[in-house]
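Read the single chain below, which is given as C-alpha cells and is the form predicted on its own.
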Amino acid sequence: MKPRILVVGSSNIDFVCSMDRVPVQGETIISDKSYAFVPGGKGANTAVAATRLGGDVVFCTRVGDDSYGKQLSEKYRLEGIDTRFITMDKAARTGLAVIMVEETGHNRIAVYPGANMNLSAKDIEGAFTSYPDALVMQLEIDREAVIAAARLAKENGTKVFLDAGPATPDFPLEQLGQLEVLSPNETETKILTGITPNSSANCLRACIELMNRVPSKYIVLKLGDRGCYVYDGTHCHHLAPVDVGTPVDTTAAGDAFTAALAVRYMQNGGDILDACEFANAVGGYVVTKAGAFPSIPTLRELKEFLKKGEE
C-alpha cells in the first residue's frame, strides 16, 4: 500500500539559465547556452519526486491566478497529485525562481516567493483532512505557515520530515515540536549551527546541536557528493553516495534526496538506513540529468540506473 504524503511546501516557475560560470559584479556575460520556463520550486520538486517514487501524494501550496499558475496545476494533476489544496491566489503572483547553472553543474537560485507567501494555516488545515500517514515540508513559504503545519501534523499523528531549505539563522526550529527526521544540506547546516559539516567531527557537532534546538528522532545531513550523514542521538552512520562523476545539474537533487527518504522510511517500517541509501541513489541520479523535473527518475528508471551503475 502506498503511503500517503502530505507535502506542504512552494510552486515555482523557474526559469532556468546555463552558462559557462556566473558574472561577476558589474560584468555582462554572453552565453551560447540553453535557458527555459520550466516547472520548479522545492514543495513541487518533493512532490513529484514522492510521486514518481511510490507515494500517494497530496500537494498543498498556492499558486497565482494567472497563466504560470494555470499550467502549473494541471502539470501536477497530470503527474497523478492530489491537487484539490491547492489555492489560486487573486492577491499574488506564481511564484518565480531564477537558476544560474554553470558549467560544473553547481548553480546560484534566486527566488521571488509570489503566492507562496500567502499559504496560510486554513490552507493547511484543510489538507490534513486528507488524513496523511506524512507531512514533508521544507522552508520556502512562510514560517507561521510551516509552524502551523508542524502544529496539526502533531494534532493528527502525523510524522514530520522536514527539508530545511532554504535555511534562515532566525528561523525558530524550537517552535516545531516533534520531528521525525530534519534534513540540511551543508550550507543550511552551516546557516543553522554556525558549523561548517566538513568532517565527521563537525558533522557531530552540528547534528547535536540541532537536536537540542529541535527534537528529532533523526538528523540525515546531505553532504552533496560526500553522501549524507545520520545521527540519531546516541549513534552516527556516514553513508557514501552513488558515484556519478561530473554532475550535470545539481538542481531538485536535495529535494529529491528528502522525499525518496520519506516514502522508503514510511514504507519499510522506519528504517533510516535503508531510506538514507535509497535517497542517495535518488539523488544522484537527478544530478546527472538537467532542470528539476525532468532529472527526478520513476521507480522504473532508478532501477535502470543503479543496474547500469552496477555494470
Second form
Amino acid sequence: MKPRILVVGSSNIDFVCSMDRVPVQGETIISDKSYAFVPGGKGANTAVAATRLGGDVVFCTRVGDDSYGKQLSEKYRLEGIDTRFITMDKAARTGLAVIMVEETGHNRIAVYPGANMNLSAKDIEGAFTSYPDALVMQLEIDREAVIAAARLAKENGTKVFLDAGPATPDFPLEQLGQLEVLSPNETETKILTGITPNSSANCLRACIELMNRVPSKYIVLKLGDRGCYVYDGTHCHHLAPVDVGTPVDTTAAGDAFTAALAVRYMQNGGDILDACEFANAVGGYVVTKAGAFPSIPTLRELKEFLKKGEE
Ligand code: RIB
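Now show me the form predicted together with alpha-D-ribofuranose; what you just gave was the form predicted on its own.
Zooming out: every chain and molecule, the one shown earlier first.
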C-alpha cells in the first residue's frame, strides 16, 4: 500500500562547500575541495525521501518565481511528486542554504528562507483536498503555517509527524494539538527542552518534557551515530544505528529519517519500532553520500546497501 503523504515545508537550493574544517570567527580558510549547488530544503528532502521510499507524496511549498524555483519544481515533478500545490512567489526569492561540510562529514547550515516564509494557511488548505493519510512537517517555514497545517490535519483526521528542525526555544509546540510522532535531533532536543540527550536518563527526561508540551503518541529522538530513542509515554527503547564508519556528509540524514519513519509507520499499521529500524537504516545510508537529494536512497538502493553491510 502506498500511503498518501502530504509534506508541508521548505524548498531551498543548497550551496555546499566541502572543507577540512569550518573557519573560526575572523578566519579565512582556503579549501580547494569542492563546491556545488544542489536541491535541498528540509521539506523538499522529506518529500523526495518519502517518494523514493514508497510514499505517494503531495508537496506543498513556496518557491520564488525565479530560475531556481522553476528548476526545483521540475525536479520534484520528475521524482513523481504531486506538485499541484507548489506556489511560485512573485515577491520573494527561492530559499537558499549555505552548507559547510567538514572532513568529518558534519556540517554547519545557514538558511535564507525567502519564499518559504510566505507559505500560507490558504496554500495549505488547498493541499488538504488531496486527502492525505499523513502530514509530515518540519519547522523551516513560518510558524503560523505549521500551526495552521496541524489544525487542518486535526479537522481532516490526518496523522501528524513533526520533525523539529530547525528548532527555536520559543516555538509554541503547545498550539499543535495531538501529534502522532514528534522527532527532534540532539541539537533540537537541547533547544526545545534545555536537556542534552547524552544518556538514557536524559533522553527519558527530554521525552517527558516534550510530551508535557505537546501530546504525542511517540517521541523519537534522533541521536546521530547513536541511533534513536523511542518513548511512548510508558516504555522507552534505544535502537542502535547501522554502522557506516566515518560519515561523508550528514546533510539530509534527519529529513530522510523522518520521511522513512512516516512512510513505514503508515504501511505497517503503526509499528513504531519497525518504522524506527527502517528509518535508522535510511539515515545510515544518507550519511555515506554527499549532498541532500543525491544522498537519498530508493528502496532498491537501500536494500543493496543493507545487503553489502551483512557481507
Ligand atoms: O536538513 C538539511 C537541509 O537543511 C538542507 O538541505 C538545507 O537546505 C537546510 O534546509
